[in-house]
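This document starts with one chain, in the form predicted on its own, laid out as structure tokens.
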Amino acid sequence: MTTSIIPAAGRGTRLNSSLPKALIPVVGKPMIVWTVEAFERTPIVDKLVLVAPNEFISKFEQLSRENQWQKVAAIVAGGSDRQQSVWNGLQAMPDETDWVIVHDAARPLVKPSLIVAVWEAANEIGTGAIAALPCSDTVKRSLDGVLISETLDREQIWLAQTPQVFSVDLLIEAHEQAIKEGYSATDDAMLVERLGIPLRLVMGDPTNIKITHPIDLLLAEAIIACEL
């Protein structure tokens, strides 16, 4: 079986909205909605556990019941921060689960084929993998935010997306030694690395772009636009 984790429990303080940013609308539609429906569609995918604010939590099940998803298992509250919000959604997948897909609500426009693509990859390597594409643009490192210290290769460079899919027992593994550590990371990928555990990298999709500012709403919309 595979379950996807969808953590939704982002504030959108930075897209200066009241509203949680899951629940901010794209093209006339949540943006939770974008996201499951991406899932719904997607074959490899069995069951759906949403991370949601904990006081939307209701509103998130008349999502559900309006739009009839059917993979959607159950709907828990997010914690202190993504790593947390990611673990809550562990503890409520069904057991029967092999495999996990997380992805961030905050990338509504993430297709099928890329999903079945991670998983695929997964699948082969043993361990898991992840979207990412290679960086475009010259890196530079700085140690203050204001004098470069160093210019890094960017043909190693891989900007990470989600999804990313892992081996269950793997993920698991690797959230409960960073809780033991006391130790954060942003993306689940990272916890999974300091195992020393090999993932595979997957071409992804420069449309499957994060929602974080006023300007990415437009940038999604109008991609949205372009592909009806």
The other form holds:
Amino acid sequence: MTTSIIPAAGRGTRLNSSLPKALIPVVGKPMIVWTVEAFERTPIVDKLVLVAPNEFISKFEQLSRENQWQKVAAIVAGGSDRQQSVWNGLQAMPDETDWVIVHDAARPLVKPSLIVAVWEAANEIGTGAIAALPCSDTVKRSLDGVLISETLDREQIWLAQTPQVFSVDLLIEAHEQAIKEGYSATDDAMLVERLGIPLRLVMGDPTNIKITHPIDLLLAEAIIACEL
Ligand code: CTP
Ligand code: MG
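For comparison with the form predicted on its own, produce the structure of the form predicted in complex with cytidine-5'-triphosphate.
Below, the chain from earlier opens the complete complex, with every other chain and molecule after it.
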């Protein structure tokens, strides 16, 4: 069984919005509705665990009823950071889960074909896989934010997206290890990489943008207008 965890408990500080980010409308529908619909339409996804801001759990339940989502197994409260939110989601997964897909609610334009491609790569390698894009900018490292320390080899740089797919035991072990060591990461692959486990890169999709700043909402609307 494959279960998707959708961390959606962020506040959206960089969007300067009073609503939590996942509930902000994108072309008339809350962001979380776009995201969940993509997973509802993806055949290899059996169940969904939604991680919501604590005081918006009933709002998420209402959306699930209204939209007649078939796969939602649980809606749980998030934690103080993304990693804690994913951990809360892991606790609520159905016991039969073999593969976990973690996908940010903040990437509402994800396509079912990308979800399937990452899942297939994870199954092939047996550990896990993530969507990522080759970097098109020249990348500088700076130790102090003022002077350039070095230029990294762009050919070796990939920008991580979600979905990220892992075998369930591996992802749980990676989170447990991170908790034990007080380590925090900005995606789940980082936690698994630390265990020395190989993970596959799968070519991501430039339209699978993460809504972070106000301009990303405009970009999302433009992408939707082009694809409709
Ligand atoms: N997230 C979460 N729980 C948190 C923080 C983030 O579930 N405590 C989720 C967000 O809802 C989002 C994803 O993790 O789907 C990526 O986070 P990000 O883009 O940083 O969203 P926010 O944390 O909401 O935005 P900001 O950092 O600007 O406040
Ligand atoms: Mg954040």
